[in-house]
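Heads up, the chain below is alone and in the form predicted on its own; it's given as structure tokens.
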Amino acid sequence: MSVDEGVLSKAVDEGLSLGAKYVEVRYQKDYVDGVTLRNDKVVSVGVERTEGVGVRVLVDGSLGFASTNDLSLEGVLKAVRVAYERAKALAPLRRKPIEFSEERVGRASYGVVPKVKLEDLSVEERIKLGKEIYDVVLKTALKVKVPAYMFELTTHDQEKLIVTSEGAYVRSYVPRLYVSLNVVLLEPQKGTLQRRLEYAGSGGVEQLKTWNISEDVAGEIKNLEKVLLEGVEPPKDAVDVVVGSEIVGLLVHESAGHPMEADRILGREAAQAGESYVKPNMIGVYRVGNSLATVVEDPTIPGSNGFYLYDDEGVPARPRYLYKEGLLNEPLHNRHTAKIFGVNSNAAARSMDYASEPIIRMSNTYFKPGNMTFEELLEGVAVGVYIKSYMEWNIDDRRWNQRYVGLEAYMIRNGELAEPVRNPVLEITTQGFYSNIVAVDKNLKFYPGTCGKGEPAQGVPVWFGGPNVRISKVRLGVIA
């Protein structure tokens, strides 16, 4: 760690010197190093380097917010100050004075420990892992080409140190790797389709062995390459339709998790990242789905895309019940936000970088799984359509009306996976889709994400997930 921790104590107590009632200093470094290829040429070799102090103060009922890479102590403390005078300046504006809910924040240090360090990881060998795949893709398209293919693989390590005027003390190191491919395949008679997979989790190198991309790409080249040569409309009457995880786990994402954040519920990201059909009335007595709906947020899980044991205002992680059973049962909450509500923070409080404040954000989200293996799921549906993957989606504002473009899709016939389907359209509401749920598998798998929030934007790693859903009686559209 490149700062004095003693620098962050005396800015804690300059804070207080100066009047606050309460103060958080955050000490953030982040080491991101990255290659992209097009094809088998590299496009880009990046480093980036990231760090520094950021403070908050709260002062009169205002929350104000600064930050600095100067890690002296007279930079820090001259950070301190301006986040006091910008708090202070705010105070007579407000209508209502912010304030905390009560608090057993932590003191503690933990980490993630790799097996392979991301550093131990070349750029020669970055290069090598990604011309490898592109061989792969291009054996396994036989019938069709490839005029495009994108390969970037990023690590990332992050180190916190959270001191606070309440005693918390968090000391955190978490270690990334992400990759991410793109390929696009061309038939001139059937047109293109083009496939997206990212790969990402907290931990070393290792991890690409338990990922096994090639394998993986060699299996979705070949399965997309029939959608796309033999691929047919989906029926025109309402079916059973069998949603794959990966469609499962970005609606979750998008229509639990972002209108679940309890700063959207109260109309903070109104004019930022958009607003919620919740109101904070409807907690814990609007039933938005049947009793198989339930969907889960975690920042706990080891291995995690979104992984941490304590927020950035050093409140405890556990998991969150965003909707329990078909109610809407828990928002994620700040400290802030929680005292509005009257409970306790469920430590959703997170920031990109030095730079940014904490705000309310998501880590891992998924949709509980079920009890049934993927054939049971088919059984009983005469004839339906199985959607594997997507290729586009859009939400409203409100997180109400959605649209999933099916990429990977087949017709279910008599309980068994028949022809490929071309472009399939799940268009339903949020409130529709969590209401015709009537079945769920165990298959329960996660896919990493960077989720976009806030005023300057912030994104920050994450994970979204599920099993496989079977709805019932569904209109599925069509694009040409």
Contents of the next structure:
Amino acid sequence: MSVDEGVLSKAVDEGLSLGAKYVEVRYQKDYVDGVTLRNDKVVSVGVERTEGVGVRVLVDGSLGFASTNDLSLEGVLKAVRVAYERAKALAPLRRKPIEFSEERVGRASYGVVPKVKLEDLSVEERIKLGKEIYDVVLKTALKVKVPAYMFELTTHDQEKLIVTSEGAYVRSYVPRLYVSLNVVLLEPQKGTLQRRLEYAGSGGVEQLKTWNISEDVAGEIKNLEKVLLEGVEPPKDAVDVVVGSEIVGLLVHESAGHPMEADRILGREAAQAGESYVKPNMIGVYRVGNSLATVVEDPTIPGSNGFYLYDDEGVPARPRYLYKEGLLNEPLHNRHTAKIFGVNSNAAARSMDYASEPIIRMSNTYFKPGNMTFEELLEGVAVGVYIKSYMEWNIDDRRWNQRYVGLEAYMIRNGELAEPVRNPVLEITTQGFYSNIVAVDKNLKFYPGTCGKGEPAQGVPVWFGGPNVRISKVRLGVIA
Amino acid sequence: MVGGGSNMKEPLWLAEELVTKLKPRYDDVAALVINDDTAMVKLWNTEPSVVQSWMRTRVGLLLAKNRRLLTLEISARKPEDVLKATERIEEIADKVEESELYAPLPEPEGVKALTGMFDGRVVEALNNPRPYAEAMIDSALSQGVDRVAGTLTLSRVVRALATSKGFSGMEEKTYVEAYLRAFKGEFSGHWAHGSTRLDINALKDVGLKAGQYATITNKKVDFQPGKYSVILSPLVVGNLLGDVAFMASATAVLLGYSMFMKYRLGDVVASEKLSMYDVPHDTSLPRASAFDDEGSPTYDKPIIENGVLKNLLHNSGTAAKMGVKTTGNAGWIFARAWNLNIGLGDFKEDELISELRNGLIITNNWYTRLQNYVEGIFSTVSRDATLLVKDGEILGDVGRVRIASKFSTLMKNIVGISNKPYDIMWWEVRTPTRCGYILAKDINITKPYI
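For the form predicted in complex with its partner chain instead of the form predicted on its own, what are the coordinates?
Every chain and every other molecule in the complex is listed next, the one we just looked at coming first.
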């Protein structure tokens, strides 16, 4: 850690002496090393070294944030003064003061210990991996061409030290590994099919063994080739649909995680990522789904992409049940929204980097799995569709009306997977999905993502996951 | 190449110092230093939720050795700190393979400084943006709305570049980005503005237009999915054609992220009504710049002109790969547009509604995602006023619906463009775009069945 801790303490003192009611000083360092390949050729090797301090102050009920990468005492104190002065100047426009909930904040130090350090993955090995996977793609795609292949691998070391005027002192270290692929398959008569694959988690190089990307990609390409060559249109009538865990994971992130962010519920993101169909008086009362619909948010999952033990306000993390057996249960809170709701914060404040204010974010969101096998999930489906993966998706700004366009998908006939289906469109409301669940299997799987929110937009690493879920009688669309 | 202000020389000195120190060890060195002082007022329920400030110096380095290409981004202010960070690069430089996108940095050409990008009023307003935030809010409230949300961003930016080929240049500019979403009951309207200059009337117009769209109807109407003629507001045009401009980057083409993989220059890709220009020399738009990140002079150019694909956007590396000349759009590795100008048409805005006759007016959108970049298959979701028009009259708001189409279809089906320009920049339009309203026919519109 290359900041003088005394500087952070003095910055807190400076804010208090100016008259701030609350001062929070966060040092954050993000070191990223990346390599990009196009086909079997290196495009570039990139290194990012970001380091600085973000300061928040509460003054006259107005919230100010300032950041600087001048880590001298003078530089950090200047940031405190700017945050204070600009917040104070805008204070007269506030009708109600901003206040924070009372919390037992942490005094702790924690870190993820990798089995193999990220820095031990040499640049040659990174390049070799990208080439090996390209080779697998070419050897597997026997009947189609591969006009585009892109490989990215990045390692990310993140360190934080949070000091607040209320006694929080939290030091953390989280290393992360990330791999992404873009593959385009082409068959002149059938057109193209595009797949983006991502692998990510906290920890070290040992994750590559767990991911076994080459084998995973070989399976993907083999199946997608078949979809491109033999895929049929989805049925026009309403059918049972088995939504694959990859889509279930994304779906719970979009339609349970985001609408249950308390800042969205209150309108703080109204002009950017939008609001929520959820209103404060619906919590604990409104039924969005049936008893099978339980969605959990948990930053404490070891090895996860969204891992942390204390949030960026110094509040200890814990699992939260967003939807519980179909009911809206517990929104994600920071100390500001917790005060408004009259509850405690559940530690959802995260910042992308030193230059970003902490805001309410998801970490690892998943649909609670059931007991069935995948085969049992298909049983009894006379005619249906299994949608395993997707490319296109989106959702409206209240998190109600959403769309997922399948990539790898199959007809289900008499309880068995049959011919491939091309581009089935699942366009459904949040309640439409969670109310029509008829069965859930036990195969919980997580997928990585970078969740975007805030202004300026902050991308933070998350996992989302779920089992395979069967919903009844849905009409699938086709792409235009 | 200086627009004014204080502490101007420091970023250029830092860039030159880094090039001097690194030049003996590399074949090519470019150092880009960006220094900014930025304030953003974020509004929530008609009051500020936070005032954010940034005082940063960011350094980017492009280093090449034996055709190996290395980039470094670092938040540091002193040469010794930056040079320390290059140690990691130094360790791996010899182990990396040659880049197929390597090309020598360009020899300096005559870069003509741009004037008119710096507005002292922006700098003055940085420490007290309150009157400007109030002007936006009051203007929206004058339309009878219940509440507003949005942001006002004010920034002073110094950008300095030095290269081992002898280029040395610096620009200082300011910019203002403002957008507001106004709510009236279940209805809402949104508008945005981006400029290098601070104009309180433009900010009032943001509030006014957001308020007008929030109150344009108080009626919800039913809607059936299908093919519709649609009018897309400048916000929607900026968002969707911003994606087209991204795909016009030669880097996107090479990496499989572009519909233009299937086309050649000179191909018809859109209706003859559509022209889209990259305009770095429009000094009123926030990303105006005289030189790109390699020191090549920028220039205004058509990407699409009268429906014909005229240019991909290049840096030296993509240009060498494709056997053409750079277009002054570096971006190291990723070439990109500076500002977009979408050619205007002849229609007055009310005439465009008459021309639409029956269809939808989509005033704002978000969350545009592609199923397949090569085919340009996408969908995007409407937000704020989405209006059903019958016989030239607005019947009411249909709620949140989805344009689900191909970019080629959308661009080829354009039949009219309005004649008044708006300068748009907001959360969903990151490349500043000057454009009017666009009318397109036979566009697929969807919504969920359950």
